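Quick heads-up: it's one chain on its own, the form predicted on its own, in structure tokens.
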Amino acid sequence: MAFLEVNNLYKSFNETEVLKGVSFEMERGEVLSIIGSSGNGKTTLLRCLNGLEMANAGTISIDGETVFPADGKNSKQTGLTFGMVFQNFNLFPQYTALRNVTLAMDVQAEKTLGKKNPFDFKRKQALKELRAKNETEARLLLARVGLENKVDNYPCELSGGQQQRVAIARALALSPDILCFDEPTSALDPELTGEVLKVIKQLRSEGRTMIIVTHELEFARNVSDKIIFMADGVIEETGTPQELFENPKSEKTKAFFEKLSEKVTENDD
């Protein structure tokens, strides 16, 4: 049994239908990287793992345990199961650094004391306490990242790089079984995109569980175990870097390549 198993994954928006029936698998500790052209699916797709979209139709499940469709009696929720680093950050502008990773820490820690009294001092104690800890958490992911010194700055005082480091501490700040990212370099200048693969990189020598939506192939093809070539909101090819970079064997995936290899000969000129 695969760690992720997804199967039959449909979504469409008003008519039109963007996730085609969409099924892969992914073993605990690999990374997987997806690939393709603008509007086929890529993003759509993880948005529905993470639950931020709504699918029409499949399954998803971690672990052998379904989190999609929720039936109620699941133990584990896709908001926690998989975390999500967005393309343009999405930090709070009126918070810090530290308090951007800390803010979901310290909502799940409130669910996890259950409802509210305000006469109840051991609850607020207990509260206090997970605070503490998580901010001392945060502290050290930040550190992880390389922004130690960056805790108390705000995001408008940070670098695009920066920016997006401080939103995969966010991302790992709930432990979610497998990490998702939907464009991490796109939004930054060239130089600033070294810093955050890098960070990707270690990541993936801890054998951390990613799923990454990318454009940049050369990294995808020296980091993944796996990649899927998306088209027409369906995977068209599944295979490790060297088959799909060397032999690929759909169509679709060699015009792929081969226009990707016409543009970079027209940059050159």
Contents of the next structure:
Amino acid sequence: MAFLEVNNLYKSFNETEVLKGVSFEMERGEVLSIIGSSGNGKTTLLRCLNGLEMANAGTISIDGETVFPADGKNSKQTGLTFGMVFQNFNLFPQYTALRNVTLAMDVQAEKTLGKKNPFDFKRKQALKELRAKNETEARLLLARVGLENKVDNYPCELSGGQQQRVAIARALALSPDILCFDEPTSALDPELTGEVLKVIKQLRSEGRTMIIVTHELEFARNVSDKIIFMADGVIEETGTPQELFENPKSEKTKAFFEKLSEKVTENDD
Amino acid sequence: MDNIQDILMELAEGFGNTLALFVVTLLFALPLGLLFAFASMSKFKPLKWFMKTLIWIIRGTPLMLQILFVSFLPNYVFKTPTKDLAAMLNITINETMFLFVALAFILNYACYFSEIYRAGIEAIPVGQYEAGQVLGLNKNQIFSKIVLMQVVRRILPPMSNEIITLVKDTSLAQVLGIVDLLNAAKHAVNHYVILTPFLYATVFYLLFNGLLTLLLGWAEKKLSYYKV
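Swap state to the form predicted in complex with its partner chain from the form predicted on its own:
In what comes next, the whole complex appears, and the chain from above leads the way.
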């Protein structure tokens, strides 16, 4: 049994079918990239995984435990099962980089301490200690993405690449089982994509389980254990980077790569 | 010229009532407006349409009419004359009148505030909610820890506008005989047969609104430490 098993996922918005039966699996520690043209369901698939969208049918299970459809008991855990890094960062603008990372940790800490009571000084003390611990941890996370000097800066004071690295630290804060990236470099200037990709590569070397929706084919090829090519709401082809890039079997996959190489030569002119 | 002191004392007393109405209205209308905003955005259709209708009525009619309406309500609908109501609540007739005015003001301003809140809430990008959701925050936590501060920041300029309008609207309280700043000035003008009390009242209004403008400007500056 694989670590993550996705079975026959269907999703439609009103009349439009976006996912038409998507199934795949991945193991712990693997890096899976999802590629394909825009509008073919890549992002929707990711959003169905982390609970931002509800699939209409299908199942998702982690480590043998069904997380979708949720039975109420484990529905809250989905957010922590999957970490998410958005295309547009979605940092909280009113908080510093550090607070962006600690916010969810502190909320979790409060949850573990149970009900609030203004006269419960023991709880207050415990919360204070947990918060201090969270802050230390958050500083380490920010250091790991190379932002130890930016902890007290607000998102508006950071470059796009730095903001996305804060977002990665924020997603790591709850130590999710699987870290998802939704086109993490698409909103960045070309010269800033490198720093974000470097962080993702570093995470890979630490053995993180990751799912990356991306248009950076070269990057996907270098970093992935497995690549999924999506077309028209289904998985058209799955394989190792080598299989997919050097020896695509499906006509659609071939066409996709050909179209892209044409674009590259056009740009070269 | 001995009158000046008397006149100023009378105006100060009137200003006291103006200030009381201003503070009471803000104190209740600010939270009530947020509640109204949630109601007008509710997914429960009947509540949503009830709220939209109320906002339409309140914004579509003069505040003065609403004050009169509230004051007639106990007598005509509940068959309780104002003096009986005053006795029931154990307050003076004047205080009962102030209560009527305050109720009308709170309802009126809550409706205007609710539209400002709604605009502010709807302007927050959906990505902020999603970021909170994938971090395991529930709806209340997302609103209180992520959205609210951003809303406050966005709505402060239009709120300031309404708050300054409120200062001047308090003069409508005189339809129920409340001696507010302008009413006190009018009394003085009639009593001493001079026009200067109006000038003094003008200075009172300007000073108070000047102070408010500074205060709200300071708050705005305080909140603009980040860009949205």
